[in-house]
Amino acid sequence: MPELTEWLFERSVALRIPLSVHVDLTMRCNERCIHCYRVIEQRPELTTQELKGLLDDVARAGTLYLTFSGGEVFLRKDLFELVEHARRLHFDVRLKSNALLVTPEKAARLRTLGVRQVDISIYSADPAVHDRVTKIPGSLERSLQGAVMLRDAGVTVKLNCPLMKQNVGQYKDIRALAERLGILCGFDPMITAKNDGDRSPIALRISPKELRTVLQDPTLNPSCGTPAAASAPDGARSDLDEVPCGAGHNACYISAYGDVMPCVAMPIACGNVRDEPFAEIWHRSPEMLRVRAIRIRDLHTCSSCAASPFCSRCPGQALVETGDLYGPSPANCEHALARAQVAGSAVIPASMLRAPTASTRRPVEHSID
């Protein structure tokens, strides 16, 4: 399976097919929680029939992975309706939610249209803990009490748990709430900057001794310990004609307003689907080529990076961080250096990275599962 996912990744590239596709539904949300990177606008969010074509366009260009999210999904009144025409269109479908609507007849009816998983976000074993995140009292019990509505339904369900300083601590007891639920559990140790560039999310990340920590967990770090690839006897990278992500190249984002970008973490806005088909953005946008023109070579700092092996960069993070598409993201550098050190083979110094301050490869999910 590891083999055909590479290959179906380096065909949809080679391609330009968009492989994947994230839409928004909508930027109203039940729950306000503090980490929260959504920016919403003075716009009129897209309309039933506007999103039907919209999926009838992304089917056309070749797309099979279709992620609806939002905001809150379930606020949508027609999002049975969307995700019925998604199916018919033979998507796989995937919602990310905090389940506080699920009800026993939603939950069967979306086994019924054959979703294949339903991602709901919690932040804490702890209904204190999570309560104050989601500012919502009460949401940790109805979250998961729609994680069961839907996982007895038949329905695959993972918790997602983004880390931060508020619930670093009690990751372990989100694993061990997760296994007697009989559940996925995923978590991810990145908080990101707001779309804007407000950057008050990040105070709330966890510090580089709590990020070893968890990265030297096996039970969350599979990978623990063992050592990155041998690099060229000289140091030299051999991918550096490697695209950096799949972002704009067999993966793309449409907020709830219509706005194509190469990925939901990369704001940059390649056009409107009110404005010009889907295609004609997806092939011909100058900012969508831009961002697809770059290779690992043009990353002024990375591309010579000591810690690449550990790496997991994120270009949308870097110009969220730095405004710089083409350097790195100091909290990506951050995590790398934690990486190379829990490896424990020839630990890189904090002076190899480099990285820059505030001022100045394949898509990888930040999620530790």
Contents of the next structure:
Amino acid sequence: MPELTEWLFERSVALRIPLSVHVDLTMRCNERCIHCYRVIEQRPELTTQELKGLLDDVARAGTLYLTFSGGEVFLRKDLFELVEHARRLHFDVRLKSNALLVTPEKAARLRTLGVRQVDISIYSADPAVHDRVTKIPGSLERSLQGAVMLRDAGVTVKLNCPLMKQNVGQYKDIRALAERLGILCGFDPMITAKNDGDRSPIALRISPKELRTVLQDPTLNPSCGTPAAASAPDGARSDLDEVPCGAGHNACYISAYGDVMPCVAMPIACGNVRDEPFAEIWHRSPEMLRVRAIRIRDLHTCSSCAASPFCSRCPGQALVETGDLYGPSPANCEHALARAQVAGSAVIPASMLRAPTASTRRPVEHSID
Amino acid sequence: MPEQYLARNSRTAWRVYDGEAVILLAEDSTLNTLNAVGTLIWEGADGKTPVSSLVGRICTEFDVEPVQAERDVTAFVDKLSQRGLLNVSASPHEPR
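Which structure goes with the form predicted together with its partner chain, now that we have seen the form predicted alone?
So here's everything in the complex, that chain up top.
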């Protein structure tokens, strides 16, 4: 992390500022991706006026980085009204979209409004593979047309590609495609369960062998080839008093229905902006305070894990996978093991050495049912 | 010296934390931080407030001599203009 970014992260944690807020504008989507973790509910989505009021509140709370996502954001007829309002409040605005509905006019407007980046979901450079994931024939071609329109308008574009069984062999072609188009790209091998706890998307995850192959590619894993990070043989960690991640400290998620959660990956409803102001939920919700109180030393297995230098544990992932916010995420442990192996280290994640016993497990304080 | 007006680049995002501005430029995603005096100038860079007025506020709020304040503001504005964060004009205008 660059020095100034790190300083801002630490300062926002210390000042309890929700520096990064992710707002889902809608759960409606014009694609039907096989791995999608969104769940459409019967409740009404936030209206234009409710969202504008929310943005006012979030600006007052000090948020700088604002992500509009969904669902497909361009399905909101008021998208530009909301982006304009957000930019008037001096937010850094980033959109996540499939770009199917982008036109040259819309792209130019986003540029004029000062949107910093649009992330576009792409699953393959091969239309047959991509369209099989989205279940929409012709979607790759249209998404790439949208990407080019945005690029030509001067908006920074990044192709985001979750890696799963269906497309893991395609990532080099996607990277070549991005280079040819002169835009950014990124890959994520973590497929998550649905927000309602449905674990069916997890079956799409790539195998440990495929993961090791991906991690051995230095262009995808910049730390590949560098000496293994030092870890104490007994798993003693020097970061026991640090926070596990930014969720609830300087990061926050607000659903299309107004639910406030510590992070998009941590489905713990802390309150709803239709019932109480955002600041009240952020500063005083018991659920938010409970998440905010967690330190590395409170993690019953990870706090003594020798593989921690190779791990980017996600508490939300742990919660969704096991129901235990304080425990390891099996998927993160698998990734840590693969990273360690690729780095030439023999360490094994603590969760794989011994099963947690009743006496070492903390009670499950959050569940997603 | 002719009057000048400062306007923030419309492609910046920014917040003030504990009296210090943090600015992000969309073009290159770079972060910039300003001290309290710089933050006063940044917040006043609305395209309508004359620089002389900002210099006056700095003299009052930070107990600085006008000559020194004017010199500091000129150097600061040059630096932020070079970074593409501020635009300087000879007449007031509404920010885009």
